[in-house]
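As structure tokens, one chain now follows by itself in the form predicted on its own.
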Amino acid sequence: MVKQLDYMKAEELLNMYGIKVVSGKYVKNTDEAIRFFDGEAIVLKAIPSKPVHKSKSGMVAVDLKTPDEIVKGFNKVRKAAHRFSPYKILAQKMVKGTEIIIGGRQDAQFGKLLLVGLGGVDVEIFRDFSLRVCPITGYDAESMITGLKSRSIIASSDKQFKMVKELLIKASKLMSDNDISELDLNPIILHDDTYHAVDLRILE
């Protein structure tokens, strides 16, 4: 039976492979959400126990910059998530930049596959992605990036190209080493010469 890994456990697993995840914490009420806030914008999102498109379901509130906005955002997310109980609410630091997706899945014919492309809703709109069988080599990672129409966005500099290449190799190892039926890191945000995964879904 397919099971979704708890968000924080998924974060721990990614950290074991050197994949950076934006800092976050489960919050039970508005007071805890406000305490998480330290003057920089935050995001609140509901994490149901079953796979659900959180943004489309109204379970994400972004760019919350004041305690009043946090209270309104928390209540909005909680109301939207009520029909998907049980759920938890996650507070995260707000990160802005270029959104990419790195995904993986277990295919009946080819085995474990790895995907990269533009992230967020763009992956559904433009359908611009590269796919390879795991485990991938450094050459595979490079060809995945250069094969994208959006390569100038995803790899806008030599440094960013190398960063995404190394990230793909780490994600491939994660897929190869573990009993994962589906991996969805969307989006990973590239910013300030680094990156952070801001939404994670791992199905075992």
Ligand code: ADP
Contents of the next structure:
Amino acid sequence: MVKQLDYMKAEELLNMYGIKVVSGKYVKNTDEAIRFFDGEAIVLKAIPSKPVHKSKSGMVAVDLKTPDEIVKGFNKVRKAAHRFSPYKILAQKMVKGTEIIIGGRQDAQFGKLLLVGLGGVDVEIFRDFSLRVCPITGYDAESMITGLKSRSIIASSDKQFKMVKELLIKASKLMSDNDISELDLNPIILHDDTYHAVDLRILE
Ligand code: ADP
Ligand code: MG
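Starting from the form predicted on its own, produce the coordinates for the form predicted together with the ligand.
Then the entire complex follows, led off by the chain already shown.
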């Protein structure tokens, strides 16, 4: 049966492959959420045990900058998540930058596939992505990026190009080494010469 890895387990697995995940913590109540807050904006999201589109269902509250906003955000996502019980509420640091998607699939015909493209909630609208069979080479990773219409956004500098290339090689290794039917890192946010995955969906 297909099972979604718990967020914290998914984070652990990604860290093992050197893929950075934004700092986050499960919070049980508004006090814990406020304690996670250190003056920089945070995000609260409900994570049901079954995979669902969280933002479409009102389960993501972004850019919370005051204790008052945090309380309101917490109550909003909890209310929205009620019908998807069981769920947990995750607090994350807010990061701003370019959203990309890195995905993986186990395909009956082709085997393990890796995908990259512009990410975020509008990923379906852009329809701009590159696909390769795992494991990919360094050359594959480069051509996956240069083949995108959005290449100048995703690789806005040589440094960023190299960073995304390395990230693709790590994701390919993760796919190759493990029994993963579906990987969805959407988005990974590119910011300040680094990146962080903020939404982790790994189906076994
Ligand atoms: P889902 O894809 O299930 O709707 P996400 O966790 O991807 O849920 O959140 C939806 C959107 O909210 C993301 O595409 C991103 O724009 C924004 N978002 C989520 N988490 C963060 C974060 N930690 N920092 C900044 N933006 C975020
Ligand atoms: Mg997402």
